[in-house]
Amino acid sequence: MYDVAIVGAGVIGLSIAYELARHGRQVVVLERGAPGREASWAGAGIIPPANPRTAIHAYDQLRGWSFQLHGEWAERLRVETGVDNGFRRCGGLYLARTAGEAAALAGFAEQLSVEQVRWESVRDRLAEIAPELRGSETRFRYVLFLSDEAQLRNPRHLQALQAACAARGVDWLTGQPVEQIEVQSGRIVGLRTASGGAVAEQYCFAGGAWTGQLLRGLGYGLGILPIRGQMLLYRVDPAAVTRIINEGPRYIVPRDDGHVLVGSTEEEVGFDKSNTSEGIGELTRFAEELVPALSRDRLIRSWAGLRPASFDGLPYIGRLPDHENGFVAAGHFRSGLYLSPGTAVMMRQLMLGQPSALDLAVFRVGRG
């Protein structure tokens, strides 16, 4: 018997397990595959700035809270485990060429209470960008430079979370998909897998893109869809790219050791994680046109992950309405790693009956 059983060992499930274990709960994590090997591992680890003081909507408040927590968590995990998750405030450039992207970027700037920068003020510091783009004021309709933008290295962060969970006594059942959720009198009483299962007082479902399928058996239609995101990895001189570059849904993220990640596509193809020539071609054209140092001979790897997208773009965070000891934290789409510390703290507050820092109503299961 555990206090809490968590289904899903991605960054959301691991963060919740860590937060609950820190507060004295005995936790078991069930994972259908290997811990931290799905969407959490596949992303680039961008931590965009967010301002909780100016945020009005609960989602923006969650973003602001998570942005503040990431630095604290990175330092605590480093002290507890010895793992540096690569959290760095490296700065980020945001570019918009189309009217739609410019409008979205202007809204983002308004939320942060920052002003659009003049292209002339930043272009001379952006040696990595192609000269024909750097020298033209008309290519970009809107430009932001955010010095507080940060990043972390997903695999290292997941490694640190696993080590911290293990040190606090979290148990694991890996390679075991949950085949049945057992219910009696409106309460979940157990999880069954092919080789056993787990029994707990509370259950939290954080299985990413697979969460909707799992909870369908309890009568919940979460509408979470897997959206494939393809990624590229280049290796260049570390001085060739020095800051994050964002343009619409695509990005270029440099690591300190010269690795550069490029992403990402958004494709509704079911649970297919394969790379395609079309997806790789789209990303290589974007990266190599913008940053010539990312030439084809510097491309060393590609992969894909399945981001869990909800119908309205908001994650599901809260209690299952018809099962008093059941909870869900899923559907974070491209922001799972970004929102993970804030989500974990909110779930800890909810599951332990503590006052919540945010209003969870907008994230509820069954919203219209």
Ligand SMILES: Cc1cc2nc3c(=O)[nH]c(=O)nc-3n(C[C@H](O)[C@H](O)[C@H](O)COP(=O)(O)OP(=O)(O)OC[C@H]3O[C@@H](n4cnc5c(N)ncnc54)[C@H](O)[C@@H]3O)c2cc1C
Contents of the next structure:
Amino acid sequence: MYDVAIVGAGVIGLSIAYELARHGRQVVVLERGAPGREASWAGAGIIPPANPRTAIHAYDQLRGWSFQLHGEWAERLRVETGVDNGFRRCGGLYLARTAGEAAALAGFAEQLSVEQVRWESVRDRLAEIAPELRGSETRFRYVLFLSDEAQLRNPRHLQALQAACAARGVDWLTGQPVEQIEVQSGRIVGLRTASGGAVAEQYCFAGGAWTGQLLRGLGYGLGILPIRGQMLLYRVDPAAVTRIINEGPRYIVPRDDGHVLVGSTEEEVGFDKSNTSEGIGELTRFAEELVPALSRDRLIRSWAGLRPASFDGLPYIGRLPDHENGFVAAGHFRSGLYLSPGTAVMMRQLMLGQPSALDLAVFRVGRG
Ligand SMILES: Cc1cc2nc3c(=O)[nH]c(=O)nc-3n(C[C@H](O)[C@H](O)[C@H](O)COP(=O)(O)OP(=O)(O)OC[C@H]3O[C@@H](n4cnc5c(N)ncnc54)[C@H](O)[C@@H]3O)c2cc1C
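Having seen the form predicted on its own, the form predicted in complex with the named molecule:
All chains and molecules follow, beginning with the one already shown.
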């Protein structure tokens, strides 16, 4: 008998397991495949700055809070496991080419109390802030430079979380999906896999894009959809790209060893994780147009992952309304790595009956 059983060992499930184990809970994590190999592995690891003090909406508070926690978690995980998760404040640029992109950027700039500037006025300073863009012929309307924008290397972060969980006695049941959730009198009493399962006091479902399927048997229609994102990996001289460059849904993310990630597409194609020639073509053109050093011969690998998208873009973080010992943390769409520490702390507060730092109402299951 465990205190808590968590379904799904992506960044959300692992972060919650770590946070609960740190607070003395006996935790077991059930994972269909190997831990941390789905969306959380596939992502880019961009951590945009956000300010919890100026945020009004609970989602923006969660962003601001998570941004603060990432620095603390990176340091704590490094001390506990010896793994450097690659958390760096490398700075990022946001570029707006179209009027729509300029409007979205204006809103983002206002939230952060920074100013977006006209592209013409920044061109002379490119040598200083983003020399990689100097060869770009593209004309942008506006640019936002955020010196605080950060990144982490998600495979390393997942490795650190797993090691930290193991050191705190978290158990694993991997290689088999949870096929059945057993219920008696409104309480969950067990999870079944093909060859066993787990029994716990509380259950948390963090199955990423698969969470809707998982909870359908209990009568919940969460409406979580898989949205495919394709990703490219380049290898260049480490000085060739220094900042994260964002334009609309696409971005370029330099690691500090010369690896550069370029993403990403947004495709509704079910649970298909293949790369396509269209997706790769779109991303290679985007990369080379912005940063000529990212030529096609520097491309070394591609992959795709399935983001868990909810119907209104907000994650589900809360209790299952008809099952008092059931909880869900899923649907973080494009921001699951970013929001993972805040989500884990909120979930720990909720599951342990502690006062919540945020109003969870907007994240509840069954919202309209
Ligand atoms: C290309 C791409 C780029 C991205 N870039 C970023 C980024 O820069 N920043 C950011 O914050 N986010 C980014 N994201 C989004 C982020 O990766 C996701 O929001 C996040 O990984 C979701 O984490 P998760 O733990 O909910 O899901 P997952 O990582 O998918 O984990 C869910 C786990 O549940 C398991 N599971 C499902 N069903 C069962 C079952 N029945 N039994 C047992 N186990 C089960 C799965 O096998 C899986 O391991 C990106 C995503 C993609 C695809």
